[in-house]
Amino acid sequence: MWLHRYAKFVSAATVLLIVAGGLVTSTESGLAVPDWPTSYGWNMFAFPMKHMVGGIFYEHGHRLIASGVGFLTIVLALWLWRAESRKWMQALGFAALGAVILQGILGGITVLFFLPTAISTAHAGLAQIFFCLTISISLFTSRSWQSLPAGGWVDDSMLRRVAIATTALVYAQILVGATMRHSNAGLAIPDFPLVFGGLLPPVWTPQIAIHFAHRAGALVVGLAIAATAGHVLYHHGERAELRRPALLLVCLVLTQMTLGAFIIWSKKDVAINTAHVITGALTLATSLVLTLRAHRVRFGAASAADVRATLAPALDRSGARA
């Protein structure tokens, strides 16, 4: 139980890290500290707090939070290695550790090479993968995952396929959005819901194309989430472990679309822009949780002790009636 709580804490810290990264991009502070791994020649952890002003506050603060999350991930990986009997869980812990190390390196490269779009987008994409790893570890270490629910686990091949497709589409949409942000295409189409007053751009440039792709992708993701949530509510509405993330997913995607509109209307307000980033991450995480729960039946049985504990009341009643 303590391992599960710690894994949730790491996930929460990762949310804070994504917020910090979103603020760096939203405030255009990516080069406020131009060197790496030092900060203006100082050791990162010895940089004077009095100099953390303006863009330096966001960029150097992001580095400090990232270092903290890296340390937390080291502890998580070692804890899983020592406490977990499931070998794949041990591997998942070290995968998270490898991802956060690579993420730090990519972050440094983006600074040293002056924020190239490809590397900056890879940095954003890997951040989402790392977040998903921490969310998965939190789920896999939970009591609900390891115990047999009443009625058994849901076995629905259609739900599994739809949920996987939805999660993949959400991640692809995040990558397109990251490309748009890091190529300064956030206002390439300055109006919404119309496009230069019409339905399609009258002219095409790389920035307009990536911006329009992001808008089209939002529609595709919205339809995919509607299909997934609709399937859950129609076929498994009584199953809280599926119903709750499905409803949350609908709320998140509606919030995300609203924030996207307000980014245009507010001309990329920093708070709205950053909220859009974190809501996208939460949408991906929620879709992943729903997908993993839909696949629970394929992960094998819970431990024998958990199964016996779950079935004991029913067995006792049967014995009493006999």
Given for the second form:
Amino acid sequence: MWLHRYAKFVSAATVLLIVAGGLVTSTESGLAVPDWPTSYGWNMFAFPMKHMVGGIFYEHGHRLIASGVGFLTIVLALWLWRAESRKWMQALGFAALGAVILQGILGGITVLFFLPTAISTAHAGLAQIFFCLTISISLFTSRSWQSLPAGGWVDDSMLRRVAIATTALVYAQILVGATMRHSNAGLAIPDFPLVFGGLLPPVWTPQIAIHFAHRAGALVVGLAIAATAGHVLYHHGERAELRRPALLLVCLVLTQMTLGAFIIWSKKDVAINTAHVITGALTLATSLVLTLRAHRVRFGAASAADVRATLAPALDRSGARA
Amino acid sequence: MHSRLLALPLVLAFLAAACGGGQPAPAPASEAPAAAAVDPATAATLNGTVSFEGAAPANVGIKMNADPVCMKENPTPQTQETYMVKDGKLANVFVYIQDGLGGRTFTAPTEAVVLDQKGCRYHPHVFGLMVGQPMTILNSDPTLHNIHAIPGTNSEFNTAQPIQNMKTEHIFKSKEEKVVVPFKCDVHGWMNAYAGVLDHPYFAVTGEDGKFSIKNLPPGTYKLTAWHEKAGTKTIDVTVAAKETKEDANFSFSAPAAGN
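The form predicted in complex with its partner chain is what I need now, so please give it after the form predicted on its own.
Complete assembly follows, chain above in first position.
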């Protein structure tokens, strides 16, 4: 269980890292430290705290937290490698490590090349994938994942399909949002809920198009989440492991839409803008958890032997007691 | 350092694909043909005033509390320098000859233009320089600045200046298509400056009285443009005869419509 607790700690640290990254873009501090991997010529860990001022506070702070998460991920990958009998879990640990290393390199490149939209968006997109990996590891190492619930695992192919589609749509929506954010299109349509006073933009520019796509995407994601949550509540309302993430997903998407509206009305207030980033990440993570739980029956069939091996010590103890 | 080197080919390949290889940079001014002489005996002068019609919008307030050094340097409430209007005259307007010089070429001065970061502000806020002319960027503050230029034609640069009195030299190698290059400090988000980069010396920046003067101009008909960071650009046609001092090359700006 310590591995599971540690994996949850890494996930929580990743939430903090995404908040820090959101603050960098929300405060437009991405280039406040012009060099990388050094910071104003200092080794980044030796950078004097007294110089953590203005935009440097956000950008250098993001780098330090990222380094911390990188270190935590190394430990997580090694721990999984040493302690996990499930080979695919070992691979997942190293995948997370690879993702965090690549993420660091992307972060450096985007600074050195003055935040090109493609690289900055890739940095934002990979951040979500890394977060999903840590969430998945946390889930797969949990006791609830590795024990058969009363009534067995839910086997609903429709739920699996709709949950996968919802998670994919949430991720696509985050990518569109990141593109909007990094192409400075956050206020390309300045009013809400209308669009330049109407329903469609009177003119189309790349920035207006990406902004409009994000708004339209929000509607699609909202409908997808409503469909998934509705399916869960109607067919599996008694199953807490599905009902809870479904209800949380509805709360998160409503919060996210409200935050999106307030970004426009507040003209990109830093706190609201950053809250929108992290709520997006939490929406994706929650949708992923629901999707993985909907697929649990498939994992069980594929890895029953692994689960038995993992649970063997506990089973032995309980057998001895009996 | 190694990861940076490893990343470089990847990024260069990406940029090459995205930019289609780019255009070769024009030769620096020092390699240009010898300057066509302007006959001092016939040279004209263009004087004018830039006015501001109506009430100028209030400049946005600045919170410098992100950096104690900036707070100490500026203990009183501070505002942006967007609309510097006094008695209806507008300062910090970059005025330049946009067209009419024909094929004349001009040699860049060897004297450097100095952009100073002092009191967590850029000094000057608006200035001009020629392609090939050296520019010295100075950090007079006892705090860190990054100097981040965002040209359209020349290469973008972002240079660290962590030490007081640190100097960085820079030369723009090409004429800027949009003329004006914005500068910003990403550490102190309120710091911004603008440089007009031209291939000729016929430009000026209005002072507090809104006046400007462009001297040593060959007789001819020109398009004269005035640029302001928020109010936009205006262009007029002017004709100067030999040895003429024209006094009425005037411009008038007003507040841009809401939302601009």
